[in-house]
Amino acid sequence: MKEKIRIASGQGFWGDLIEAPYNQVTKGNVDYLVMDYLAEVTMSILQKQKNKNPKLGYARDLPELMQRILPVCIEKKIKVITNGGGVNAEACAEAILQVAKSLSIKDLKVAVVLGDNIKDNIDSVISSGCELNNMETGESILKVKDKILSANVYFGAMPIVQSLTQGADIVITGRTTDTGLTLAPMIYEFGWKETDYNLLSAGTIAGHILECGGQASGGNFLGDWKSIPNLEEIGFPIAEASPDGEIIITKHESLGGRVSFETIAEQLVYEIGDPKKYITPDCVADFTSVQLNEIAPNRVKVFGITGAEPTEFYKVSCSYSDGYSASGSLTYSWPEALTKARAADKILRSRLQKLNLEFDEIHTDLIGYDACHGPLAVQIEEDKINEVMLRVSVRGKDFNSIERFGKEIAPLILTGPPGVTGFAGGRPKPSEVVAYWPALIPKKLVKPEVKIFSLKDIL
């Protein structure tokens, strides 16, 4: 058993800082690189891509990244774990193996975790007695079944542990929990059992700290953000884990950003719901038990964590088509920028009403005045406002109404208030609204599957 392992966060979402994973494996020593690419809406995007092309459906940044970092990872024996497989982990593995082939890397094992995608099995799930009721409304998924775009179960760390046990150098998963990516190496390296709930909770909380990338090392920091050094080359967080569940969060010293009591504490309360019951497939972690101690610059000890056994359910993230939306904007300049923008909004709404268009919602933002804080926005004297961007958005089920809305923005330029600019890119076009359907499914109805691939499988 190792006395300590270093797990580096490489991505917090699909589209995160491209240089971060490269820096993590080249600017210091780490044992694992974990990269979180998935969000709820990402799964529906990937499913659409796969529907159009069976070879797609994964984070296409991954093969390009592996072209850069794979030689380093092989040399330093760094294992890579990512949920960037999306809805097509096998195609992702094949693409990475093709990269390995181009680099003349022969002895590479890539594991894929399958079984999370239940989109094509929903009828059998329903027939078993689970109607995937919406966790917020209680409604049966039968209400939207014909409009479902994606349906994925959140697996935890254990399938990744199985992959590592089978000798995988790279693990590609689908909709695995963000925290499971970091927890899995600890279970594997330290021999933690499925009933070691306190230890599993410690690894889960470490995963929660790492899951948003640079947000735990000074990015998007609400405190004294101006004091964070060298954000242009921010160092993503690293978890130094010990067998007893003690975690030290740090970063590479040569990189920017800051790991401190404040940055870690802020990340801890990000998206957690009930702090005493942070539910994952592996355990239920108690965030109120967390203790932090800033033991040195850029080194924060996380300890004292307790937890409980997991529930009998997996969470399911479903997405479905829910109509269309469109947005259009115009910018009004001083003087009376706010008055002009409000007048234009009133004119536009009156015209839309007289056209008898059908919308579920019409929403207006006055960007530069109240778009972020709405009714809580500070009242500003109008002569002190240089410009206001009027952005109007509509949403509804009727495609033709949404499309016609897009034809009513440009006419405001010559038939509305003066001093207007900012219209570019053509008429606003309708785009599909993707809605979210969270549900629970008994674990006994879903089984993860691990497959190991090597170069011989693609030759």
Given for the second form:
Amino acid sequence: MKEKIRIASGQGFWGDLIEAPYNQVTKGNVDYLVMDYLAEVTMSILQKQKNKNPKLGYARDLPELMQRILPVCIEKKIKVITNGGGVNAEACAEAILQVAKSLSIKDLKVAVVLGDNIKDNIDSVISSGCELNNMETGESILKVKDKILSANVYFGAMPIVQSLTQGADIVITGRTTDTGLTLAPMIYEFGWKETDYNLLSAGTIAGHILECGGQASGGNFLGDWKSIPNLEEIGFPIAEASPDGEIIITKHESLGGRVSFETIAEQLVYEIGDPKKYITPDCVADFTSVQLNEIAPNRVKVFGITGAEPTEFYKVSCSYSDGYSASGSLTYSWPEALTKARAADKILRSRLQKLNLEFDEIHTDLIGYDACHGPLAVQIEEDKINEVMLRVSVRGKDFNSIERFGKEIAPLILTGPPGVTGFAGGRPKPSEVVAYWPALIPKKLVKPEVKIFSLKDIL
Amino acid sequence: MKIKLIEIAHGRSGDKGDAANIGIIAYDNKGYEIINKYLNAGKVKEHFKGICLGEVERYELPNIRALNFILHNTLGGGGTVSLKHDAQGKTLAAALLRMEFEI
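How about the form predicted together with the partner chain, since we already have the form predicted on its own?
Time for the whole complex; same chain goes first.
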């Protein structure tokens, strides 16, 4: 058994810093590179891409990235684990194997984790007695069933562990918990058992710290952010894990950013609910048990973690089509920028009303004035306001109403208050609103499946 | 004595559906004693009047000198449904740090 493994975070979301995973594998030693690509909205986008082309439906950045890092990963024996497979992990694996072939790599095992996508068996799930009621509102799924765009179960670390056990160099999953990506190599390397709840919770909390990339190493830091060095070349976090569940969070020395009590604490509280019950498919981790100790610059020991057994359920995330929205903006300058923006908003709303358009909601933001903090924003004297961006957004079920809204923004330039600019990019276009339906499904109704592909499987 | 929250704490916020989560972390133990004593759910709910339209839940993490607040019905529907400029509540931690209170 290894005494220590180093797991590097490479992406916090699809669209994150492209240089980060490259830096993680080249600027120092790591054993694993883990990358989270899937925000909730991503699954529905990928499902639409796959509907149009059965070869798509995964994070297309991934094969491009592998082109750059695969030779390094093979040389340094770094395994890659990612949920970038989206709704088509097999096609993603094939694209990566094609990359390997083009690089004249001789031997590569790519595992895919399947079984999370239940979009096509929702009826059989419901008929087996699982109602898929909305976890937050309790409503019945029958209300939105015909509008569902994607439905995916969140798997935990275990299917990835199974992939590693079968010798995978790269593991591509669909919907997997962000934390499972980091926990899996610890279970695999250290032989942790499914009932070692404290250890699994330690790995899960390490995963929570790594899952948003640079947000744990000085990015988006609300403390003394100006003191964070070299954000332009920020080093993403690395978890050094030990068999006893002690984790040290660090980063490559030559890169920027900071790993400290404060930067880790901010990430620990990010998007959590009840800190004593952080529920994953692998365990229920207790965030109130975490101890942090700065043992050296940019090295924080994370220890003392406890947890409990997981629930009988997986979380399911469904997305469904819920109408359309559009957003348009114009900028008003001094003098009386605020008064002008408000007047333009009033004129616009009155014109929309006279057109008898159907909206579920019209929302106005005065950007530069109070768009972020609303009633908490400090009142500024009108004469001291240099400019205000008026942003008006609408949402509704009727496409034509949303489209017509888009045609009412530009006319304000010549038919509204003066001192206006900033209309660019054409008329705002309606975009589909994708809403979420979180639900629970008994674990026994879903079975993760692991498939291994190698170079001989591709043409 | 009047305390400005931003002088004794930092934090981070994000979204969980239509609820926002705000974690507030004190810079030292004395700061944690203060926020734990004075920063209750009712005060946070009052502070976010007009923004938070639902209940406020409060949790303690004394191990990292932090409090976690869940503000229900706050993000205009959440996700891609919300029309708000800050649909994910990313700036709400800073909005809470605007708070001043007597101790």
